[in-house]
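The form predicted on its own is given below as one chain in structure tokens.
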Amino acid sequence: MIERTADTQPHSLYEDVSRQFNRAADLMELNPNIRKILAMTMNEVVVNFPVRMEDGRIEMFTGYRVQHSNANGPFKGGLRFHPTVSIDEVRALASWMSWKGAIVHIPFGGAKGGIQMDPADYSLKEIERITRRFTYALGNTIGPEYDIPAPDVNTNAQIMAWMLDTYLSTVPPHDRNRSLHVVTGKPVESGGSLGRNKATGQGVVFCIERWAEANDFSLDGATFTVQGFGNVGSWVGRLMQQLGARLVAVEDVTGAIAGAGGIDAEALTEHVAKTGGVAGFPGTEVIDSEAFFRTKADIFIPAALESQITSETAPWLNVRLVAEGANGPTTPEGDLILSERKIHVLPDILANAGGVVVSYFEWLQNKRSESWELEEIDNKLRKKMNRGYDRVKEMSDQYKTDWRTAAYIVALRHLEAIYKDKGIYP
């Protein structure tokens, strides 16, 4: 069961981001003035709002929206519903969004948001009310050319449809058809893009394919493990299986399972949709979390929450590659151990950037009143991910550093160039 915290208590995810940022900024000798700007978030909004529950009582909720940087374009980032959502976590996630957009060269800045709640405690009607009330409370904090939310942990296309409908009710009628791109990750019927649902997982797999090609490694017959089997993890599992790889262990909030002969990712996805977790999947062995981490495989794909690969769990891994589908799954202490053990890492700000790339494609389609075919979207996504991979490899070779630091350098170089071109007003 995924219950791990980080290496120190109390732990700040934003401090981890700052340590990663400072390491890269030091190595590349980032302009000190630009460093001051990027080391801080631009705007932080906290809203406390009431919602009437189905039984008639009123419950108060706390929501956040943090905007890190819009030097590269409009703020962009997901919205998560989770009990652990905090201003510290959202600051970290917003910063990572800035780096992702810069690495894959799409014109979006970084933002993130969330509501501190457990969706399992509420009915679907109550979740709709919470979503709509939060959207209304954000007001002008979001906008189609200013800040564009998307799905994240425990949110989906339906949540985005409710956000869209609520936002459109606040703008003049003649602007409504020009505001569909206020959120991405919408249902296709409501202006969403083909391929958006699988985009983050697809981007991870494209990166793994690029790594395999560069390292003369065949994915046909390779073994892999996945932590978290929600949207990202399930898509990674199915797409890797299509390439001939074999899923041998999975962990999520309901527990961990193993199957040395292989776990059918398609069937497991159906099982999770029906039961809410991987526990109880037929034909598998129940294992504990340590055994999951110690499972021998070629590739480990963390696709759950932050701070899972720590100073405690990093020594347990018995893999060749870690491809980060989640945001911030590895702490700085865990990173150091992976580096010492020569385990390759495809860092989150590169590997899981597929979601924001296809969000950008959806945003463009809405603005242009277009609808692209899935093949076109997949081809464009692969090109973006491959070019991002190549940029990170180039910086890793140039600075003789790990891939996470190299990914930060790619992002910071891009943003540094933008600031140098535009200057600082006044």
Ligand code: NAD
The other form holds:
Amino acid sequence: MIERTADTQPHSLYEDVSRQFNRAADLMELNPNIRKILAMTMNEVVVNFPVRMEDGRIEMFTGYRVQHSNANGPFKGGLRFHPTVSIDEVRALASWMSWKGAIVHIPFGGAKGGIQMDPADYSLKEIERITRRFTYALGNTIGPEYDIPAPDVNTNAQIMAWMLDTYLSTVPPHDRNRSLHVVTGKPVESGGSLGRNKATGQGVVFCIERWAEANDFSLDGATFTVQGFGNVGSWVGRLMQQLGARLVAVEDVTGAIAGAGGIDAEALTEHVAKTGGVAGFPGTEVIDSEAFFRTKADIFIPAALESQITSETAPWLNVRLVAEGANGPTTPEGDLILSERKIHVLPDILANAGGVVVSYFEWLQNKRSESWELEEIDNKLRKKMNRGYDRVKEMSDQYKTDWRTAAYIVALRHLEAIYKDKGIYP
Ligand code: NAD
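To complete the pair, please output the form predicted together with ligand NAD; the form predicted on its own was given just before.
What follows is the whole complex; the chain from before opens it.
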């Protein structure tokens, strides 16, 4: 049984991960030695570095890179630029990456990083300099066969292009052409993959389609709500709309809007690109956050930040499925309430793994000097997501447990097998 705590207050995200991890490890009787290893992160790098601002001032920044596990392959995970970035948050995000790779069977371990900053406070030129100086400060902490960053909250393909250029400028000329895969999520022209931009949203939607198929539920005419309308949320919105589903409420950092008749996700994406948020989108009603959570719909897709579905907000949800686009959107207390209320959850470490899957495809294309067609990428992604989904379902049936715990068990079994085969050096 999970103990209840005040999850609506700022709390340790890594403790949430530990509680999820311990629940699964107890149930599956994870080998105690392997449990000790996976309960901790492997390497934690903190860099404080100076950047010259446009007015000539020097400002100091703190950046992080936490590497949780490389048992399954090179460390892999996004970089986040956000005021809440802290060692605790990055630890949690890094370990979720380890579980993801193991669930969808891609040969990557887990890492995550970021800079504690609000990008809104800086000009584009300053963000470029911050990105480049951070990359330089990380030095050999990252590398194409060692630790491969990607975009996350407030970072994108442009940031990856600056990181790539900075990294390549620091390696000997002979190594440059074989180092393109040091970051993924690059612009297509600079070695990025078709389909990477939409990959996380696409993976969430593939998972929802699998769930709909299994539950004899038609997505055509279904209703859904989305929290966060950035990369993940806006792609989920557009792709669900293409399947005939209707977006009825959205919340982002600028506020929440509702439109019972349906909010056009394509037009909303253009509006967000122009104005920076969903607020002021014509033809919709402004609602508050509680009303957003209470909106009746078939599916809720959190695609913003962590700890959003809590002991306070979980009772408000009026949906039958939560498909987690964001990392860690549900606290352990929120989970208990969703389970009591029989609201099914497609957990983050399964549902949002599409991003890292297509990052893996990008990494492979770079290593082989290939470029794959979008159709091929989408087909391969669907297969990976479906197999991950089926593994989690099987484990949930076998252990008669919720899908989050089942997803952890899938991941931990995989990593346990690797450690059992390889042993510990020396
Ligand atoms: P993004 O920066 O593109 O978008 C973030 C969105 O969240 C924005 O719409 C922002 O307004 C909204 N938001 C921020 N604070 C909020 C708040 N307090 N209340 C409501 N909305 C708020 O980021 P993204 O890449 O779309 O990432 C979103 C989530 O998905 C994160 O949890 C991230 O870790 C996760 N994720 C992203 C990827 C990826 O490939 N980008 C992959 C896996 C998981």
